[in-house]
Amino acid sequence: MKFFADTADVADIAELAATGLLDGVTTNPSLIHKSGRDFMEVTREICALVDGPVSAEVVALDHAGMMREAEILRKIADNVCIKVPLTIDGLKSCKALTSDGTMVNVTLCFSAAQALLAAKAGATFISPFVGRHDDNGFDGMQLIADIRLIYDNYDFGTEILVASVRHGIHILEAAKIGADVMTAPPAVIRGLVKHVLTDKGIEGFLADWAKTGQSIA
């Protein structure tokens, strides 16, 4: 599974790089406001911090707009990747782009159903939002577990990128059910390291080292 943060403060997205674990960057215009910055001078910067695609959302909602808007965001960087919502003026947009060898993370899917239209319109991946459907009383689980079955029955190419990822169940899960890539915040990826026992073993190694007066140097 491919790890993407899901944030656009830089000096997170550095650390995480520098790891090892990290595949991609998504953004929104959320997550951007949350930033305080410039648009387009955080989207070059992460472009710059990761060799992976970098989700950048146009904010037009009519196809000329997204057209307009992609046009200006992929002359960023070779990785930018064009983020639409799950519109028909969207897909109109992602079959365009993709057709003209753009990446394109299709956002804001809520069923399996549009996840099939995304994947007939060429989308690189799908944005499957497992928070927030859980939030409405729904299974994002159950949703990707859906979605995974319909593109392995036809052997669709795109990508499942599952977002709006809260903590950690939800990698696993997502994991075990054979999500191609999850995005999270920065914490939530921080947070797969730790356990109790992990730490419980370190503090019982360094306290039998302390006592034998040694020292590695």
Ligand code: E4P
Contents of the next structure:
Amino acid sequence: MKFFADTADVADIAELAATGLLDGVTTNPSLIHKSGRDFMEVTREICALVDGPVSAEVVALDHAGMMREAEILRKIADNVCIKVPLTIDGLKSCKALTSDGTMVNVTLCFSAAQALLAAKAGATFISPFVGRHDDNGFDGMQLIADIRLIYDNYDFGTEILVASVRHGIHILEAAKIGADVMTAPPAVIRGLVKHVLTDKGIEGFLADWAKTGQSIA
Ligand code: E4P
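Structure of the form predicted together with the named molecule, please, following the form predicted alone?
Shown next: the complete complex, the earlier chain at its head.
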């Protein structure tokens, strides 16, 4: 499963990238606002930090406007992935952009039927928002399972990018279903490593090691 960081915080991305565990980054207009940075400038910096896809979202709602903005965004770097909303104009833009060799992430997916349309439009990634789905009384993980089944039935190449991830259980469940990618806030990714028994184990080993009076040199 590929791990993307869902943030526009360059320092956080640099720290995660240094672990070698980061496969890409997703941003959205809200995350750009939170960063307080210039969209083009921060996207350029993020693209230089990671080798994998960096999603940058268009804000136009019509096809011509989306294509205009995509043209500007894709010049930033080769690893820019254009993010479009799951609307008819978004799907039309997705088809045009992917036919031209540009990576496209179709975002704001809340149903398996929408995911089917995105795959037919040739999307590189489909982003079902599990957290927001759960928040509204739906079962986010059932959505991922349904999309996996449909994509496998027809051998669609579109990758399932589990988005709006709130905690480690979302990541674990998505991995069990066989989602291709997940994107999560850096704090959630870092949280995966924590286990009280790991900390306790290290403490115990170090205490006993100190008693040996030895050093590794
Ligand atoms: C995905 O690409 C989105 O940026 C993101 O996962 C949305 O998450 P949220 O529901 O926490 O805003």
